[in-house]
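Presented below, as structure tokens, is a lone chain in the form predicted alone.
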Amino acid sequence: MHVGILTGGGDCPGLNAVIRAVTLALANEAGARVTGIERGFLGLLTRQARPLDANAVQGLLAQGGTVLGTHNRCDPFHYFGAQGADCSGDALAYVGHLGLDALVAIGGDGTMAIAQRFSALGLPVVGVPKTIDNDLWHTDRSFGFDSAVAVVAEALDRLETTARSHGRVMITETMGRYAGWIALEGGMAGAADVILLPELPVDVEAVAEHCRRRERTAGHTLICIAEGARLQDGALTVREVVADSPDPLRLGGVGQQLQQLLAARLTSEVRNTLLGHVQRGGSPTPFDRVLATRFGYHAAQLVRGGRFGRMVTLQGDAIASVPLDEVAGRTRNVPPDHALIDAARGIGVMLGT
């Protein structure tokens, strides 16, 4: 047996724990050849690889990013480096020169969405979930998330202090895209006063007024938005523009749209920290090493049993299965009546209203 590997979409923290898993499971089990596809699925269109075994993968464990690259633009269903053309064929045209049997395709939404496309062609393809937004269908915890909500609750324990320290309002703007998780679970880790999120809405002037009777009692107030929260006519604050990218849309710039608002409304000084990448950096967290072990073990156990065209999931505590047309194209948001948004509002964070 020979299976390849893939890392597609952003980086971030447990991808190289599920290389190393997915390889010494495959190889110790079932003897089969790995070869790792660099740059995601621009690695089948320009034809780079490499081979995975055990020495390849030692001390990958604790290790951030990805060894093998990615690529958070490459659909080679729509390719940007053909004008758009569909080169799929030649993707294809690769997996068979290399002689594979099985892709593992670790990624997100976009991932998947494309790992679905080519399961409908007849690869034989397993999906491993990681995004730190946590916003896939059907798993209740993607690798790499935990890892971010430890950057943002360390950040707000940091900018805590100094918002006490000179009595001032510290907004942080987190990422998430079109969910609210890791603001959710950031702002509830880190103490934050208020949480604003893409699936709630949003009264500026009702924010306000949370800060001016802080202002009164606590002396501060300490605010983690999401980069997909929309505070004015429903819109979402945009970036850029990536015309040529899978997901066209780049967030960002909140957090300083807020500290504008709130800066006409109030007397405190307001001051805003984007966290940007930094959420994606750094060795995973215990929890996601575990996690992404778990998954690329029972990927491996997929592929040994000839079960394609499924994405493996966390449910509760076990690990399970579902199809990849099941997860392609779909958003995993926060439901307003989730029980961390109603611990939320129970302790006294402001919600947006």
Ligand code: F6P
Contents of the next structure:
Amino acid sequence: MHVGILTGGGDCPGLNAVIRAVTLALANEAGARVTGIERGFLGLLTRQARPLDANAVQGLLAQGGTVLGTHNRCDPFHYFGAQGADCSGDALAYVGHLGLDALVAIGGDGTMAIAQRFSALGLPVVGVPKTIDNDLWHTDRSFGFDSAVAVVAEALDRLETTARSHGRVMITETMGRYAGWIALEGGMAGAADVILLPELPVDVEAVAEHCRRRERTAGHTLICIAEGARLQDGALTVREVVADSPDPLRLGGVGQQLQQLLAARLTSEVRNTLLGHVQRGGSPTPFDRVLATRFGYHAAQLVRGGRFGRMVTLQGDAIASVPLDEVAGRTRNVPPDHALIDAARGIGVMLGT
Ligand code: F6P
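Return the structure block for the form predicted in complex with the ligand; the form predicted alone was the one displayed.
Below is the whole assembly, all chains and molecules, this chain first.
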């Protein structure tokens, strides 16, 4: 058996741990050959690949990023390198040239959508969900999320001491795209006083009033805002548009907007910290190392069992899988009645109104 593996979309901590687990499980349990495709689906078009074995994946468990490289714009069905032409046939020709019996695609919703289209054309594909945003359907957790939450929590811990010293309002903007999972869990882990999410309305006047109350009592306020949160005009704050990307909008800047709006309403100084890609870098947490290893192992089992066109999931504490077409194109948002939202409200965290 000869299996290809690629990582697509934005990187995140734990990708290397999956590559390692898939390679070791297939080599140990099936004597399979494994080939790494470089830079996501782009490598299938540029014909860049290299062999992976136990030696090649040694030391990868704790390493951030992806040793295979990745690409967040390459969709072979709409290839930016050929004026948007459908080059999926070229990709399949390279799969044939390599003699791959299966392909493991590790990525977010864009990667799963492409994997699904290849699967529909008959390519034996297994998907593994990655994203720090934790917004993929049918999986309670994607690896990378826990590592991102740890970064947010540490940042809030650090910002709290300087906020307290100066009596300031400190805003921290997190990633997460259209979902508020990172801000919610990171904010709770870092004891934010205000948490603002895309899923809940934000009334800037009410946030300012909350800060004023804290000016009089605690003296300082920690605000954790998701990049997808919408302020009074209800619009998303777009940082840039990446043409040809399966998801062209890049969000960012809402923390700075909030800083301006609050500064005009408060006597305290207001500062903003944009955490940005720091949340995606570095070594995965132990939780993510274990989850990524369980995902990789399960992907290898699906390949060995010939169960293609499926994505690995975590449901409760059980690793399972669902058909790829049930995942593609859907975002898993924070439900407004989520237990952690109730807990936040219950302990007095302000959630926007
Ligand atoms: O989907 C992961 C993510 O990190 C989002 O949280 C963020 O909005 C986006 O990717 C950033 O993308 P890029 O790396 O292209 O700026």
